[in-house]
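Encoded as structure tokens, the following chain is the form predicted alone, with no partner shown.
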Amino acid sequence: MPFDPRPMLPGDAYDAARRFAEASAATLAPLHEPAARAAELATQWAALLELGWPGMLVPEAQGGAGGTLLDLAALAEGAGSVALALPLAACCGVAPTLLAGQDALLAELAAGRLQPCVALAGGITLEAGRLSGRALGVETPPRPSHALLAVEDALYLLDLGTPGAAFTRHERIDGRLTLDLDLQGASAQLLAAEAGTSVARACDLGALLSCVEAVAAMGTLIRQTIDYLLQRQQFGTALASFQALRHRVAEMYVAWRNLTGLVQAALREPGWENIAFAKLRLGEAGRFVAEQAIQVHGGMGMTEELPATRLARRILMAEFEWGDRHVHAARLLAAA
């Protein structure tokens, strides 16, 4: 029987978002080489930039949308149905949620002038008013202007032509554009130095849009998994008739139900107790469903092409952003 997952925040901004979505994984399909990749994220930054998304949480008054958790959500659940490679949770949740206060550097944002990287986990170190250290593997949008660090418990904005810092990209296997940051007694802005409630919680916030997007991900996944083995034929018969591989797929849904339960409560009500439990499983139900699906495709799950690979990986990367399962079991574990 045909499946189509229902969407937690149905609506234009969820439709919006996957078409934006379904049209960047056509154009990036036949491209393999990476610059060239690298290249074509970069126009489709600029039009996402032309779309206001960086600016949906930025309140009107600095130029930005006054939109809601909801609304955010909203496109990172459509983005995420496609596995958009682009840096959504990081530049338009967790960048304006760490520039709250900061109105010139908000109407900067919303108009696309300030595109940040987000670096948060360590690794920078301030020594004589000077940041150095490395920051490996962080996120960002394709042509980054600053960085956003947290250090210690202060929040700097740096500027990555400043002397002193160098910087590294590289393609995820996600598709997703990082790069690894060098800084060797580099001058940055200090934005607060008392910051870490605001990192914290700007944290939180990415790892909640991250579960949104692996839900979204893993939803069409599984429809993609079982549209395929309604389609393939072994043996004269299609492969959905195989009851061993039906219960995989029922397995698969339930792993995927539970999750969307969780993260929907999330939503709800965002604390951190609840963001940390929707990522703790995440790291468990993503890895199942994504594994499976590539195992009941069979060879055909290990080509580049398939739109399912893409997913499998996108729901694989989606643990380890904004702390993966054991950094949140911790916290749920010190809580108690």
Given for the second form:
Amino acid sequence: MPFDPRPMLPGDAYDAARRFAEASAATLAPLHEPAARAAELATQWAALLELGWPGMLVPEAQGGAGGTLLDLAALAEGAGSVALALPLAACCGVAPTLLAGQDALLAELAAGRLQPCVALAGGITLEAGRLSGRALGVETPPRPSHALLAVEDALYLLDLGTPGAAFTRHERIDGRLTLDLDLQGASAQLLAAEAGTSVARACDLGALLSCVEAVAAMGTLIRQTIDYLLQRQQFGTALASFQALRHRVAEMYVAWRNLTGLVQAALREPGWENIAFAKLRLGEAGRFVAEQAIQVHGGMGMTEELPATRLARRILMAEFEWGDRHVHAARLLAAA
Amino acid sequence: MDETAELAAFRAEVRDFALAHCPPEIRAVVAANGKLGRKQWAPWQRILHAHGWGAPSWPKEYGGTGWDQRRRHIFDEVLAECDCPPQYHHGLRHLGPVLIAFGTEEQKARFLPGILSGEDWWCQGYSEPGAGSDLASLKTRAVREGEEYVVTGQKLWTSHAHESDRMYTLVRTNAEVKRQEGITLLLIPLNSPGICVREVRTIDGWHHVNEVFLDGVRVPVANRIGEENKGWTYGKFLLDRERLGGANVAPAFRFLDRCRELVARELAGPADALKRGQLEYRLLLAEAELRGARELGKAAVDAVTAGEPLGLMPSELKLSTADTVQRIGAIALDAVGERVASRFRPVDASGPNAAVEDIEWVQNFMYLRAKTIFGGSNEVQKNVVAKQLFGN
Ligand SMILES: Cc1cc2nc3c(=O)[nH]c(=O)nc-3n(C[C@H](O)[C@H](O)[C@H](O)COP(=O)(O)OP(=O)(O)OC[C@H]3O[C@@H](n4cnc5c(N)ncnc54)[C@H](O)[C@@H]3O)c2cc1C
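Next block, the form predicted together with its partner chain, ref. the form predicted alone:
In what comes next, the whole complex appears, and the chain from above leads the way.
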């Protein structure tokens, strides 16, 4: 029997998330207009809110599920295995982590009334108590109400409807929604003045969840690549009979297994160093698997319809979430 | 004591022992990335054995330590950190488990103690001039005469044969049947009449591999493992154990540390900034891969301990570590190559240029090429992986 990847965190949560993502992908597949996809994603996001995903890490006292990192990671793995185009890490992992201790806001988040995008990469400055500057390509839920902003060492909550705040919306290479935020003297609520450590910790959680999603996507992508090579006939035989291609797939598999080891270690001990090494390796292994999957699909690998290319673009995008490989390498070198 | 405290105490115990008992001259060879031989390995094995730590991976009843995976891992790690040699593999990790699984009681009693104590030195006689990746095509013949086999043929690439006492050897006992079904595993003393060992000169400038010629060598039938013509099964069992050698990545981490020190030392000047940054980055990438491989290794050791099938794990491990270690060697070569490669050998003396500091990095780079060739080349491992992935 050909290869079928085994999940790191099997169970009900994984299965449910995977089924949700499969249904999502099937509904999105025929939609080509970005606006139509954004509208569909909004419907799906509302369904996820009903399922309580954004409240997974929120304590029960605030109306959440009081779940653990591993509970959320199992959802990320199931969703990632089909490259779900919704902001799981940002909205279900990073946002509640940033809001830890802010009980009223956590309750709003779990209830779906607070729907923030998360912009932690800088670009915004504070002048006379007001925020100005631009944050580009910020991953967002389909209908964001707020933005969580890291400004120097502080953390702010900005109402997107506030005067002086404007945004335009985009679609990422993996079909997720982002916005470019343009602030000109907008006022926002200061959540914490010295938030550097907790922002870094939240980013690391995001990076770890990105790795989990990417590992899951890579497993599916390798399986689809194998299926394609078994079925595609050239020179009177299946492409799967050519050693050059078989070796390429073996290399993809080993790169994936190696990365899986790192991600499992980081899930077990989620310190920043383990996460940085996993993210660094994702940059290498993920890029390799995505590029080679496209290559061995031939012309089909260049088409948008193919589920495999959707997975490949998701894996390529994961590299740029929460710090690319050079960001994490720089952290590791600075600490050495 | 809770478990973490227990493991920490164990770590400290191993460290104290290693630093107090592993002779400094042996640790110096490891620290300088020298090639190890029996001269370093045997005394160290004797010391470990005397302390009851001779065989971390064997069951207790055969003199093993009975340690679980975590303790074995800590043991490997601490030994590497202290620049102690990793234990010699041919007896402990390759032949030992085969004897335990398939040997007679008499064979176990005869051979296991010498492996444990480090008195007996073993080498592996598998490859031949015409049988490398395609090992099943081996031709060295063994003809039964009464209670003896008479063995004639040639082995090639036999590591450490020049300093070994015995060679576990795959021979052909039946040329009429399917190739894999006519092979037998024999244990051959290297002082038997009719054996000649000759050095093969390698690109690293060290002597480690040999040709072994066998001309009418008489081997008692009592030295046969298991049944006649079933040697392929035992030999493959052994090769899987050999590939699991990759599970001990601790020495590779230490090698990485040394390479890092080299890069910092060699490229300290402002003119070296670009190169240094690039090499440091490559070292981080290598470290990430080694960390991933370490996890795969733990899973593999767990599977062996639980008696579960290993599946693709040996190949995954080999493919996850062999290139990585080569890449570390290449980083070191990039750091010192310009200065050192041009002075590899003195013209008026023999051997590599011991007077040139850091020459071992060039030797190691050369030596490490073998990592992707021996024990089933990377190409062969990829064939194995692909066969499983594609379902044929
Ligand atoms: C330093 C060193 C130590 C060794 N120690 C020992 C030892 O102690 N005992 C022992 O028995 N042997 C030992 N070996 C031998 C080693 O196991 C063989 O070298 C190895 O099996 C490869 O065989 P070969 O050298 O004949 O190469 P070949 O089999 O001739 O291979 C040549 C090239 O072709 C590739 N190739 C071969 N078949 C295929 C295929 N089907 N598909 C794709 N590519 C293929 C190989 O990967 C390789 O790159 C040692 C080798 C070295 C270099």
